[in-house]
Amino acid sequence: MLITELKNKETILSLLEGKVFVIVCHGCREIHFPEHEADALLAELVAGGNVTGSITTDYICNVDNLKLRLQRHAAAIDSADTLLVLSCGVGVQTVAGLYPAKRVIAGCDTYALPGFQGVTPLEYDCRQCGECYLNLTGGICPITACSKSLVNGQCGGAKNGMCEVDPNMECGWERIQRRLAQIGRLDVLKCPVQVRNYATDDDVK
């Protein structure tokens, strides 16, 4: 179970560049999703004239289903500079994987609740840490893509692009660096590190 809440509106607006396509996921709304807040934000963005289109669907973590649903929005997505995703971190990573050349922005933070977490048909994972890093790392989660959950870059143990802890796993920060280079955002790596608030992470309590 999880709680997904919208980031501060000013924070979201500061992350948007150029034309925007909005993807809203209602897959887990029976747990908690800020449906009314998301609708209000979408309406405001549409009124501002910078939205090329939007889709509200469910379980965007199902990549095959999402591909089919987005086909009829291909022109609107192609003309957008930024894809704003209102979902948990798994949904954001799914969209980023489908559109590696687009800026993909996470508009929500996700918090864990005790109980059944649902079934995600992908290798993507969301630690539900309550402070999503995906906007700083090109849509690849450093908490789950890195065996050490490092948020300030690659460790000194990776060799030939592979993880020191798990030699069969590609280094998460190698992936992040490639992704940021692909979307022209390597400048993000020069920003101060966003220190984790471990009080929100059930795994370390």
Second form
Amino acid sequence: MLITELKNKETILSLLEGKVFVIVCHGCREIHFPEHEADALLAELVAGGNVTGSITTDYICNVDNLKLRLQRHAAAIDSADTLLVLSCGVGVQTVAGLYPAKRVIAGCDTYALPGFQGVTPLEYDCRQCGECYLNLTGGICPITACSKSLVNGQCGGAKNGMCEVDPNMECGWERIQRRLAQIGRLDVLKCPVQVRNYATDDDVK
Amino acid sequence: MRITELFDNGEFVVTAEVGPPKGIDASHVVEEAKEYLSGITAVNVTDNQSSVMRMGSLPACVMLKNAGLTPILQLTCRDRNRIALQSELLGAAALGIENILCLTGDHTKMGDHPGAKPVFDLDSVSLLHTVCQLEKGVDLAGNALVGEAPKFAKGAVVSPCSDSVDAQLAKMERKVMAGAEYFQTQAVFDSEKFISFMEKAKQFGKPVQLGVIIPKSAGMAKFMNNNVAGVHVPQWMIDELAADKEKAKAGITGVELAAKVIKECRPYCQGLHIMALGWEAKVPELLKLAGI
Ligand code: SF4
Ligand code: SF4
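Moving on from the form predicted alone, please list the structure of the form predicted in complex with the partner chain.
Following is the full complex, with the preceding chain placed first.
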């Protein structure tokens, strides 16, 4: 089981820039998703007048499914500066991967509960760390894309852009750096020092 | 003595590093350091370098201190969580260690216990932040310390010749934000690369010590090029090392090459950090040739 919770409203609002398109994913059967809170937030954003459109759907972790569902929203997505995604960590990464030039914001934190963890496609992985970092990393998960799960930047071990642990794997922080440069958000690297909270992480029992 | 005081006085700070033994007798490490490294400012003691299990950094630091040297405690996040790291820092301060170097550390898979659990509860940045908390008299969880707070010269590392130099600069900035007061670099063989790195790094306003390795042979240089992150020995140096094998073996070529790099980079940095890798005996000669 996974539990997805909305980040607090102030945090989400502080991350939204310009016009916003909202993607809400009610997820798979293994996820507990805060549907009512998400609906309320969406209604509030729409009332605020900055929303170009929204979609409430499921299984956005499946990229083909996601493309199909978003087809008829192409214009609204095009005219948005920010895509706000309310889903588990995999969903956000899938959207970020599909729109490499857009600012993609994770509106939720994902926690794990014992049991089946849902159907995760191979391209993206979420370890349900309980404190989603995707807003600081351009939508690339530092927990799974970095061999040391570093949350404050690259270690000294990358060689030719590849990870010191696995020369066949591109360094996750190399990807994050490139992505942030691409979306013009290198400023997020000046965020406060991050210290992980393992009290919310089911990975360490 | 905290080495930050020397940087503040505008001194060119020279350090070298030694590794504790894989065993309980560290006398030869101490003897060598006394003989060849007494003339320099301070001696780094590595922390299970390359994830190869050895005696800890702290006991070896204390032995060097008792022998009259100024040790720098290297501390990695590979093997200890935030509780153990803070505990070690308090112990170090209690034993009179005043200089530290905070590192993330190599992954456990790189060393001689590849099945060990990699910890990385903190990383170099959050470790520096933690040290600052302790210096304020509180631990990372916000609990008050009893009595006097520790005070360290807080160092960190950066890799100027990395092929990910932008990511390295971004990380350097985060380290400065988190409290790093001085930097030691990964080994530099290409002065031009170092100088252009320093053009960008000087904005952070922290002293940087040029990292130097004395190259021992063409084979070693090629090995580093293929396997060591952030290290690139230019082809002309490899050719020079290969040209006269006896001269290289005697260390003469390596010392000449390292001295050349030091001379070229000296105007752009605030100190020197020598990774002698067993050639401690050549350090005095290197310094002489480099004019330090
Ligand atoms: S940072 Fe990664 S592991 Fe943590 S919730 Fe986000 S996607 Fe999942
Ligand atoms: S090389 Fe990159 S991916 Fe590998 S541990 Fe270091 S920062 Fe993480």
